[in-house]
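Given next, in structure tokens, is a single chain: the form predicted on its own.
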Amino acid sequence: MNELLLDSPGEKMLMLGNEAIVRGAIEAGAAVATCYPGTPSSEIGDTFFKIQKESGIYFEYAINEMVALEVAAAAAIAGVRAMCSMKHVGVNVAADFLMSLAYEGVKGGFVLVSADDPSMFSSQNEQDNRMYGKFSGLPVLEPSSIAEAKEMARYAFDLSEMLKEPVILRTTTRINHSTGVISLGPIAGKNSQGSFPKEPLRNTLIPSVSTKLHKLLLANWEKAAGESDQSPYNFVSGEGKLGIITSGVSFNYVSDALQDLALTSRVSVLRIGFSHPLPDRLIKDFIAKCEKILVVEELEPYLEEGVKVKAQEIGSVIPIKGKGDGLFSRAYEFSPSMVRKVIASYFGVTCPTKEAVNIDIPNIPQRPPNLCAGCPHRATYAAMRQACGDEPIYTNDIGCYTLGVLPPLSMSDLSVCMGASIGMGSGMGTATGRKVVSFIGDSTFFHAGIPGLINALHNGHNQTVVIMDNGTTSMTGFQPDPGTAMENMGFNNLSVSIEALVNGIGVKHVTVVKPFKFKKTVEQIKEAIAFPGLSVIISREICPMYEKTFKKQEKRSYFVDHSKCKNHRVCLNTLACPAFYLEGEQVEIDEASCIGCTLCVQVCPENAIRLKKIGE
């Protein structure tokens, strides 16, 4: 049995973060949990997909967020527990869902996991979804540690059932990412069988249904108010007349600051795990026993601004800081040594250099980030740029394939969000009458790319579009996508062929390509360019470290043939492959990197890269 799934209260445990939050949602009997995979959020529908069978959970990847949203969702409104989980853009993508669930409101519990990422480790944006909760009014829990973040997952299901209402549980990297002890909890049971009583004028959003129904979502709200100023998760801890008012991981920042610097005799600090709606009698009363107040928060001034609203209907004029003012940034993740600082200059105490701990480990090489040996993304980036060379204008999207943005591949002139790269192709073409090529993922073309392709197509878009095809979702740890072969992970749900549906659009011009066969790849590319109007391009490999979770690969080693080799070095200055280093002034292969992709030897211009015999 997998450990999760132990029904032994009181047992400790050592787990990550997202498992933590699984194994709440398993104690609260969740029944249904959907997700689209995105860091920091991943390994929470990994979880899940690893245990859906033993547990009898129904679990899915989606094809995107709002799909994943809907699915879960619905669910819940029939009357079953179930859990949604994405990063933090995710929720973009979810929104419009979102905003009128909040209307709708559910029957059984239901949360949905937002994993925010302070400094961007993985994201293109560090949006602070706390925001969510004011812009849709629905309540926030924001753990400040593995333990509570499994707690918390545990008790939004019965928040939202009390609510009535879905309850969003806000994470950061830090918590996502973490490890720590957590005491199991009994198991609930679960119920998997939901009811829906047709009431059309209740639960069809048409204007005369949602007026009544945005009275009952403030209605709401108001209860989830009073449940903020009386709920456990905040809580004031130390004393004195300074005070601090914290969430998140900040709390233990600033719970090991007070420490370091002998102050937890003279502050106070309010942490606020229901941190929306905010704690109105908590925070006022906080307001009134303080001299002045820090707010420590990453990212936006969602506390701060809350506080000082607080501070202004009591008529407190002391001072209340957070952002600015030399004192925290609006942007990055904090650090301990960060907030201890800043603790102590705004508090006037003296703080101490701290020594840094020798653990005697060698600082890591910095290297660019770069494509796997063997990824085939590189041999269809390097095909093209022999067919085309800088003369397009090259639109990329969200994934592995993102990483050909260096040279020498060059192959991203624009980048912004998932889904985005074909219609931003049409709108380049459009304003520059330059030819475009967008690249996409397969698991990225079914989460948004579609709607770009249609709609390139029915306007007359003159545009390459080249669907980067390698059989799964590589970038956060292969999840399978509506492509994805599914026998291959034991599973026997139908794979949507991308080629059937170009075609079934309309496209006229679809070709496949193998690009690990280069000189083909390339008189296609140039066929594909060439044609007037849409044109489709699936370039289609497996990813090779996706292929080695189910299949035992061949080990083929090449090397370089020094009596051949004249040092042009063509392969590196082309392919930039991470298998090849440099010994003095010869190139080298990494046998240990190296797969036996080939795409060395096609492009070695003396034919000096060769295949090693046994016992070469």
Second form
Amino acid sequence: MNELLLDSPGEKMLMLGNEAIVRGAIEAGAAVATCYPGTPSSEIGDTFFKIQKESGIYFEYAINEMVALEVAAAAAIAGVRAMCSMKHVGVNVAADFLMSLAYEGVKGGFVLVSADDPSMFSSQNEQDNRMYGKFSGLPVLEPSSIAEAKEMARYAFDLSEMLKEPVILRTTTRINHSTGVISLGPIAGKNSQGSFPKEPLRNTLIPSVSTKLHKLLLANWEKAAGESDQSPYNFVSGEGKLGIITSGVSFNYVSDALQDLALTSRVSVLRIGFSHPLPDRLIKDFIAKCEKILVVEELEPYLEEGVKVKAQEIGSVIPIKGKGDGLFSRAYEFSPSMVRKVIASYFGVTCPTKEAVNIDIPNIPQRPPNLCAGCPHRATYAAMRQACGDEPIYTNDIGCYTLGVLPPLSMSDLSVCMGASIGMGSGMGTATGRKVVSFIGDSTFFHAGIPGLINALHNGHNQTVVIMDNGTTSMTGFQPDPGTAMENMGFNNLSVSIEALVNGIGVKHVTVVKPFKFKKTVEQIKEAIAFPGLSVIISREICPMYEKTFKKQEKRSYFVDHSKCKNHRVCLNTLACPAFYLEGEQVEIDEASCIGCTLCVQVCPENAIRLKKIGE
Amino acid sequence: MDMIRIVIVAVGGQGNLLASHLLGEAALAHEVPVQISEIHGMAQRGGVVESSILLGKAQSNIISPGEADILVGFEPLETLRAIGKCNKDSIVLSNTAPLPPFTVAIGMGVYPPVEETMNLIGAQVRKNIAFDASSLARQAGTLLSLNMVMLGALAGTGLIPISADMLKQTISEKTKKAFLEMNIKAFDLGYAVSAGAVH
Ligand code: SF4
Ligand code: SF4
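Since the one above is the form predicted on its own, can you give the form predicted together with its partner chain too?
All chains and molecules follow, beginning with the one already shown.
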């Protein structure tokens, strides 16, 4: 049995934050889960995927976040407990549905997990999704530890059912990708059988219905505010007239800092875990007891602004500071020592610091991520570069293939968010009159690329769209998409054919290329580019890293035959495969890294790259 | 118990995450409070993986600049890059076998000479225990057991509140049986390097 399903209350276990969230859902009796993968949220879906058969929890990787939310929320509308997870920017995709879902409400507990990424370890922005609580009117819970992530995930279902509203569980990378000890709780029985009595004039959000539902949402919000005021997740610790209000992982840094600075008897801390709606009474009482308050929170001054409003309401004029004034920044995640320093200076105590070692070495080489050795995207990009050079504008999308931005491939002139490459390509072509090539992966194409493609076709854009189909969602850890051959993962879902889809909408010029057939691919690309109007190239080759997970691969590796090599380094300078290295002045291939994709063999004009016999 | 803050840095694929996880499991079994945090955004594509392990009663799960008690570096250049996590009292365990980044491999940067790097680090911290952990791993059977060598070396310092036996027990429970003998051998080889090295 998977450890996560153990029904032995009290047992202690080490868990990744994302697993702890799943465990919380299991304990709450969740019966449906959906996600669209995205770091730092991906392991939530991956964990549900792993346990779905054993647990009987229905799980799916949805085509995008909005669909994921629609599927899970509908189950909750029918009375079944459900969870939906995504990364912070994913909520933007789902936002259209989310805002009205708040009006509709739910019957079974429903939890939306938003995994935010302060410092953007693997994201394009660091938006603060507590704002979505404010925006939609939905409650937000913010855990400070792994143990609490599990507890809150479980509690969120009860809260949701009590309020009849979805609840947002908002985490940050330091919760999702941290590991801590949790104590197992009992597993509630789950109800997988929903029911939905027809009540069209309650559930069809036409204006006459929505006007009533908005009132209902506001009433639910009032009820949520009452809950927040009594919530054990909002608590005061320590004592003293100096005050700190904090949430999330910042609470940990504050706690450690107060210990280190010996301030526990002088500073009271209000930890807010139920952060939307804010606990009104609790905050006002806290303000009334303090002489001075520091608000410690990562990213936006969400608590700070709320606290200042409450101070105004009770006519308090004590100093309340957080962001700005040389205190905390709105950018990037915090660290324990930084929080300690600010607390010390704000409350006027001295701060012991450990001097960090400062070794000044000029130019230590960077270690940028690179497309893997044998990655088919490298082949597609190299072929495109060979065919068109820098002539077209290249718009790109979000996935492993975004790494093609680096030289020598240099295949991304503009890339903003999931699914945007095709639409941006259309606009760019219109504005510049230049030929545009847009790249998009298979998963991303299904996620949000299809509307852009239909638009480009209908509006007659002069554009070549390259769908790079490697059969999986590589970047986030090989989750299936609608095109994935599911039998490799032990499922029998149908695979959706990208060609059939593209042909079906009426694209006039569709080519399927095998990028490791390099010469042919270059020719096919030239032909597609020459076609006036919209053309689509489907470049198809399975991601070898993914293939490795279900199929034993024959080990092949190539070597450079120095009797033929003229050392002009065409291989290295056009492909930058990480299996290459320089030994003295000679190009060599690292046998351990090379996976034998043959791309370099085909670009070497001297035929100097040859197959190494096993055992040679 | 005093807090022990450990930073592990490695290149994606070197097995850092498993090492931190085993340390965490051993801590749990030993009832030592533990927090682990990792950053592995694009690690799969040859990037750097960093994990922080805090043993003892801290609530934070990350380690600020200057606050690591121990830095375990699986790769010399990455050890150097992470040295800002250390202070003059820190202990560093460095694998001296380089894994040059691609930029260096193709001549777009120069890999700093390992011996100089090690001396440089050694001069700034309490002790830098530098050794060729990769060849010890190969000696144990495969380079893949590098993480076990480093874990053994960490235990050998005697600085962590978890015994070598306890760690080995965790390894035997939580890693693949087929590799067990090799893993334990690798662990012992690492242990021998640092045993008695820190006073
Ligand atoms: S994981 Fe697959 S798609 Fe991603 S860079 Fe590696 S080979 Fe390419
Ligand atoms: S065959 Fe050439 S391009 Fe392909 S993985 Fe090996 S070295 Fe890299």
